[in-house]
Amino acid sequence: MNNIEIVNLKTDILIIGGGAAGCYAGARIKEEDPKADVLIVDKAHIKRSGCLAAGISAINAYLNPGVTPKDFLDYVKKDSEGLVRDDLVYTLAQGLNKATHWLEKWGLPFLKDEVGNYVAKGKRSVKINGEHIKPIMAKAVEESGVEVLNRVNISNYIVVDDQVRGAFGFSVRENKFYVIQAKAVICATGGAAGIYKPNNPGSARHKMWYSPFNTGAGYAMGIRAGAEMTTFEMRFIALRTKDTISPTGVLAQSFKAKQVNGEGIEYQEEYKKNSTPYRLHATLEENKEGRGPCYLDVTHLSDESNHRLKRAYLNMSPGIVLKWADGEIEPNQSPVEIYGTEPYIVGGHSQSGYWVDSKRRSTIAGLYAAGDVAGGAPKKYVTGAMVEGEIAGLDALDYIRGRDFVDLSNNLINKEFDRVFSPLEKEEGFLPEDLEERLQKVMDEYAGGISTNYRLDEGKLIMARKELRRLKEDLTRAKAEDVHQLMNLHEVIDRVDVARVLVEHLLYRKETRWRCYQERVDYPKKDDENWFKFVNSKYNQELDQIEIIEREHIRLGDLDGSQN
């Protein structure tokens, strides 16, 4: 620890995370005010970090001709059992097309028809060649004048007088500790993977749907700082191709694959609903009733369509193409088996995250949230995350006017320095990978993982609560041998903090609102009379207690402009 260099930095606006929300926020801030100092800090490298690292094949949130922001809100509400933050989804929808056009302006290749219109994938999506989306966004950030600090893991916010005044972090390559002061902070780190036991074991354990490098740091920092969180109980579980965990929308939407059981019978219509959770629920039920495995059947494809399908996957998930090649088969020779992933905590597909107002301000002054960490607005995808970054960034410009930096006490800095680096001083202790496996086992068995078909009940959740408390105590006895392993350890620490909040949310909502995502077998029905409301929480670090807060749902027409 004596060899750690302390680096002091100052910036007007600090953006934590260089994904879609962070990149767009930075670029838009600099366009609006070129004199503003903006710094993006990324744990990896901004050119290939986060959810977009491998690319995408479509913009899944775009309003094609005839689709309005209100239509988008109605769609999101229908898919989410009616309970979403109407104000957040609506304001997000208003900026989707503008964000899409910015991507094209930056150089992202869009598929167009003979008259120059985007080629629609569905009512609310368009096709792209998106393998290079992340390098394209990174280049736009560089050209905008935003400063970028790569390979620095942000560990905690700097909180002074109940205001966020920057963040602490450490390099994952060098012996450096960063003290970054800022007048405003935008958290855009992404959601949390690795909390539950994954589909694939051993060396393939990080072959998952959500980015394995998004480990809940943004959530955890907010939890520790006392920010209000919302709807963690609406986990996201993706229906994906088995083993390769590739997206199924490419098969179902773009190539009209039929969703069939082991007997070759289409089964979705038998389950009455065709929402995202119910497609997973139906698949689990078919397997449970002995009619599995289930598939997406593309055996009707022509050889030309086969080629196009493989090209589409090479833009975002090449693993499935390699599997076909390894098996020496073409997609139209055998249906593709599908199954559910492990649960993730992610605000871009479900709505777990910070409780924010319409300007994406959190409940702590000076702190904003955008993208996967912002709660209440599911199905935001890439462009929705961008819109939230823009909203947060432009409001942050107003917030910082007239503000200056504050003096930081040595005690505050030393406390975080010791918390971050003390595991390097220990000769004996638990290793990060062992603690990670223990966390995943607890969550899988007691908090609705794959091994229990995602089902939850009070008795097992109480067991999860007890085991997580014990695990948190053991985290203080962990060791790290280098800064990379130190990063792995802090990823586990963050995930445990997120998991504890998640379990309290799952315990509190005594109904089943979102099938599979939040399947309470002891409360198997949806109960709008008692539970059409948001379950929020706030962590008291001094008492190590999680307080649950109920928030009412407010319809779009009844909004007064703020829900904080």
Contents of the next structure:
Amino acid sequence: MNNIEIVNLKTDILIIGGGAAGCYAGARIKEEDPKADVLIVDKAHIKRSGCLAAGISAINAYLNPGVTPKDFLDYVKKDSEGLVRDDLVYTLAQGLNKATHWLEKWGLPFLKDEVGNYVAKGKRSVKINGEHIKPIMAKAVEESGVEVLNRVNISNYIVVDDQVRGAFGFSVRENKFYVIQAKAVICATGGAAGIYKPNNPGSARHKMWYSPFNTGAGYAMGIRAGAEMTTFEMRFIALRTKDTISPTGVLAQSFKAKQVNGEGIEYQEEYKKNSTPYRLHATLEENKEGRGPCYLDVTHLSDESNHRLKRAYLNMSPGIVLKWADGEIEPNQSPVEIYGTEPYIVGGHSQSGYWVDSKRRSTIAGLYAAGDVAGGAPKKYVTGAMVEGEIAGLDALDYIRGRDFVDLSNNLINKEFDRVFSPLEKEEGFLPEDLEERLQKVMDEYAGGISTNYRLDEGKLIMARKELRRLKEDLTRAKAEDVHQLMNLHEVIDRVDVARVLVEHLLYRKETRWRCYQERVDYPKKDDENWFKFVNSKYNQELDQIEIIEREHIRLGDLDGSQN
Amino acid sequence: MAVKIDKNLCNGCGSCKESRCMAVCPGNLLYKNEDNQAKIRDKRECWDCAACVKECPRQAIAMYLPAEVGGRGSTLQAQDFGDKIVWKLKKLDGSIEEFNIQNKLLFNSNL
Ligand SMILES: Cc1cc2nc3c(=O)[nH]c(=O)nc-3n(C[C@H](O)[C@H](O)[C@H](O)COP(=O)(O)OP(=O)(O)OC[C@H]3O[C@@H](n4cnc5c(N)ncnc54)[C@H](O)[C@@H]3O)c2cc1C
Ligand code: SF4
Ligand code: SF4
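Here we have the form predicted on its own; I need the corresponding form predicted together with the partner chain.
Then the entire complex follows, led off by the chain already shown.
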């Protein structure tokens, strides 16, 4: 490891992850205070990193005329069985339209009607040609004066005297170790895919909905540093087109597809609710009862609409266009089969993540969380993630005032250096890929993956807990042959830390609050009397113990910015 | 999902250390080999985001569906013209469907 160069950097505000939340945070901080030094570090290149790499087809969180922030909150609550952080959802809703206008100002094409209004896709959604959203954001960041360091994977926070003072990272291209000191840190690393066995095998295994390169690093770093996490048990499982795992909203909303079962019957009305988890639940039930497969029926489309539908998919999920071509059909010749994906941990769709206050401050001083990595506020999508970045960034500007850098001990630096690079020294050892598959198999079989119809019970979860402990041990005996594989190994290490916290959360909530996402076979009913509260956790690294903390629901009236 | 890189078209983006496709892959999956040709480390790691397909100035990269999920040989290629992107979907019978999509506003004075 003597050929590894140590690079020391200093910045006022460090943003980890230049996705939707990180880019907007950076640009808004610089707009507010051009003198502040801001550094975005990303494991990829921010031109095409994270969830937005392929593009998107709609701004899914926008308040169309007549919709208020309170309406947005009411909708999110209804869709999430009432239990969300009202204060977080509300403060995020207040900034959605401003964030949307910034995207347009930066050059994102919005579809407009004759009088120049955005074309609504639904009450809270507008249509765009979003293929280029990520390069457009990256350019805006560059022009704002934010510094960017691409291809550096952040591995842990620098914590001194219970405050976050920066972060450690390593280059995924060169032999370099980074020690980045900062007065405040914003974590915006997105959520976690790859914890469960994916839908597809072999060379299609990364054909998944969430980005396979968002591997829960932000959660894992927070867990290791002892930050409080919330609601990991509310996993997110998406209802998507089968095999190609493409989004379905465009079919259902923009092209008015009917959701039908194998008998051609619209089945959703037969179920209690029409919320996001219930649409998935209903589809699974139809399959279970022998009325599958289920489809989104687009056979009513005109030939001209076929082409438009494919265009919409090219803007965000090109795979399905190939599927039609390989099937030698046009979209209107056959309904599109739909199915559930593997579970993801993603605070922007469900609400797993850092426990933050309304300023997006985590429970560790100097550390903020925004976007998919932040908890308590489901359905934030691109614009919601952006707003959280903005809120965090503007508060961080206040926080850094009068603060200075501290001296770091060699001991602290050497410890992380060894943790990061020692796998490169090993001649023999497990390969990251093998341990990744073991993690996915354990989670699939014992912690409610696709193969068990997402259902959970205590006996199996306890098996998962045991297996994960052993896996964590085995990870200390894994090797990496180059820095790319080293990144892969740290991705597995991070995912195992996330999975262990997830399993404790799943064990703790003894009710079924969110169908499919958190469905306990042994506690099949929703129990508002005992469980209308948040399940939070904190990890103690010395003892290797995960402590569970219960937190009361926070109502909108409590909107005073204080940490509950 | 995966991409294939046409050896005859790829020129490694010249002598630069980091070619354009390498720069953008969100998974760090592309590299240049000794022959100055772009290669994918492991096609099983590809997400099918098509970032590399759109970035290549020589249209050397095509995307296809893996056989595991029904891929049978059709391909997608793209060319970025600055304010619009043109996709070419090559079907099994050899025919090509073209899509012309505005992806950027070059001037935006109404805001
Ligand atoms: C396929 C797909 C389609 C979507 N379509 C839509 C849509 O049409 N409309 C809509 O409104 N929303 C859509 N969303 C949701 C939206 O993309 C996300 O909510 C949003 O991107 C979240 O922003 P983020 O900043 O939290 O995460 P991301 O945008 O994913 O950014 C996370 C960043 O962190 C970086 N990173 C991760 N780990 C590390 C590390 N260890 N070190 C350094 N950097 C790291 C990543 O490379 C990435 O750049 C879609 C999401 C997906 C996955
Ligand atoms: S961008 Fe195109 S030409 Fe350049 S290295 Fe990649 S495949 Fe080759
Ligand atoms: S399609 Fe995306 S993930 Fe696959 S090689 Fe190209 S840039 Fe990388």
